[in-house]
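Presented below, as structure tokens, is a lone chain in the form predicted alone.
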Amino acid sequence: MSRIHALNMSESAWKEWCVASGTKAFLGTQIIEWMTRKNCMDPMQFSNVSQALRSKLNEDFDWNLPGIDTVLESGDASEKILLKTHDNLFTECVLMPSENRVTLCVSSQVGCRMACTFCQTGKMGLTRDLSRGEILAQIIIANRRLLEKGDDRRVTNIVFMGMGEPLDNFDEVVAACSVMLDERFFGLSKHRVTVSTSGLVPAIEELGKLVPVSLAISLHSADEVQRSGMMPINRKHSLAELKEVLLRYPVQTRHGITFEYVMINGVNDSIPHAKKLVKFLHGLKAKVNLIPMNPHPGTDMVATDPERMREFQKYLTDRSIPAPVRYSRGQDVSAACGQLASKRREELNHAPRTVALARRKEWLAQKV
């Protein structure tokens, strides 16, 4: 029988395989912390808990990371970091150092089933959900890539904009949010932990109720008739729908709640689309982070003309909507929103249907 994975255990259940193993209960809270504050996944190196317990927690229980298949380092600075899972499916997280921060962008799922048309991600389908250990340990691995590095900062923001729906995988994501949350644990600030989805109406009102994480909204077209054929889930969650579950939102920031906007030439760019834009967030408390379309293999679309890009921001903040322009770190290693697909080096000009097929054939070859 397969042991389950230690960060697949919640606090409570901890507590209880302690005093089931004849210890204290509180052991179980110390056990977490050796693994979430001091990256630690050797249990017979956790010194406040006897030799006998040691050897019983390196039994009972599977303490493997995901292993790291390729680091791809971009030019600025991130790093894209393909990881392999215990059955042998690929995921990616990208680590993000900067000046003031270090914000990692964590996968939620092993491919996508959203098919949004202007996402990677989304052209691979989905083959399973992570787990919530599978989404934690993207944490454990960057705070040791970033000691590795000389660098003695531990992961500030999180952002679950890698691949996958996290609200399509949504008991395991909120599972790992709180962890994140706990300030005994990686005691990250809410203001900090930004979960974005595409629009699933109902899991959005529930995640508000149990954890008090950043919501960011993947917009890209207030068009009902466009958003519809850019991203499918919008023929299930109108924009109506969407826009009232947003109202009721409890908002964690200041801007409130976060749009995310791909400017594509000559598709979503136009000052109509701005004006619908504008009219959507009426009543919402809201910022719109505007993004230049990332290409990708596979794609004819295009990043909108930057002076076509102020004009349309121009008209949001002259209707106070902040709307900055964000330019996605990691572009030259296949790490930017939108263009994440299990790529290698090798791999980074071949279409994602491509890489995923690869993916599959060597996932067949492991089971043989």
Contents of the next structure:
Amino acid sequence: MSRIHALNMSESAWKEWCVASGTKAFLGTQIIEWMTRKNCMDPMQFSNVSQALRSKLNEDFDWNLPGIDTVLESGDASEKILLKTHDNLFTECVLMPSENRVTLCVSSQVGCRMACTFCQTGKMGLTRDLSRGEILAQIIIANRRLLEKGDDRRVTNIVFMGMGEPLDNFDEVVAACSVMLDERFFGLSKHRVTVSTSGLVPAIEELGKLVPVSLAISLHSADEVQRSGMMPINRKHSLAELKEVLLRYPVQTRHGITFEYVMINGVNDSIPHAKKLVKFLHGLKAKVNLIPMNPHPGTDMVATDPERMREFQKYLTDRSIPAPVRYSRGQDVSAACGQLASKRREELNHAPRTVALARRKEWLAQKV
Ligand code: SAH
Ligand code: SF4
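Given the form predicted alone, state the structure of the form predicted together with S-adenosyl-L-homocysteine.
Every component of the complex follows; first up is the chain already shown.
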């Protein structure tokens, strides 16, 4: 029988295990502290645990982190870490250090079943959910990377904007968020953990009740018909339904709810589109991130040109809606949603030599 992963154990499950193993319940909390605060996944190093119990921990649980398949360092100091799960699947996270924060973009699923037309992960379909442990492992791996690079900081901000739809993996994401926010464990501020969703309305409502995280909505169009064409989820939960739940959402940040709006040339980037967006946002405390479409193989959609983007932006800011343009960091290393893992999946279907050549090219491209 396969062993349960140590990061998949809740605090209460650890406490029960400790009591059943003849020791004090509070040790359960300390075991989670070792993993989350001290980055330590080797129970033989748990110095406050008896030798006998260390061995039992070692034998009873799985302590392996997902393997690092590839790290692609970008010219802008961000790096994309491609991870290989225990069952040989690829997932990814992106580490983005900047002067005053260290942001980690995490994945919640391998693939995604939401099938948004502009998204590369959407093309893959869903392979499986990540467990809470596999979500948390991304933070431990990122914190270790920071240490290796001589950066004595830790991850300060988390955004669920990697592969997958976090609210389609609700229980695991909520459990992972609780450990992120718990001051005894990762201790991240609630302003600094952001769950991004394509709009699973009932789950948004539930999330607001369970964990005080910040919310980002991938909107991309404020026109019902157009949004249903771009994002199939809109056929199930309309913009009208989405707005209703957002009006009730307990906002955690000064700027309220973040809306992501991918700017696609000639698709959703005209002034009439901006007008509809302003109308949709009426009554909500909102910030809109304008994200130039990241092109990828298999789509002819491209980013709106900068001039048109500025006009769209001005329309919003003139109406007191903050609308910064956000370029995905790490574009030179396919850091946009799902791009690297899909690329790696394609590689696996090629002959080894082609893969080696492609990787060498990629490596050379990073050097220039
Ligand atoms: N599934 C969640 C979170 C992951 S996607 C969601 O959709 O919100 C993270 C962000 O990347 C989303 O806003 C998504 O719309 C955006 N995105 C997807 N494909 C993109 C592309 N080709 N270019 C730019 N942003 C993209
Ligand atoms: Fe899934 Fe988000 Fe991509 Fe849509 S944009 S397919 S919800 S990952």
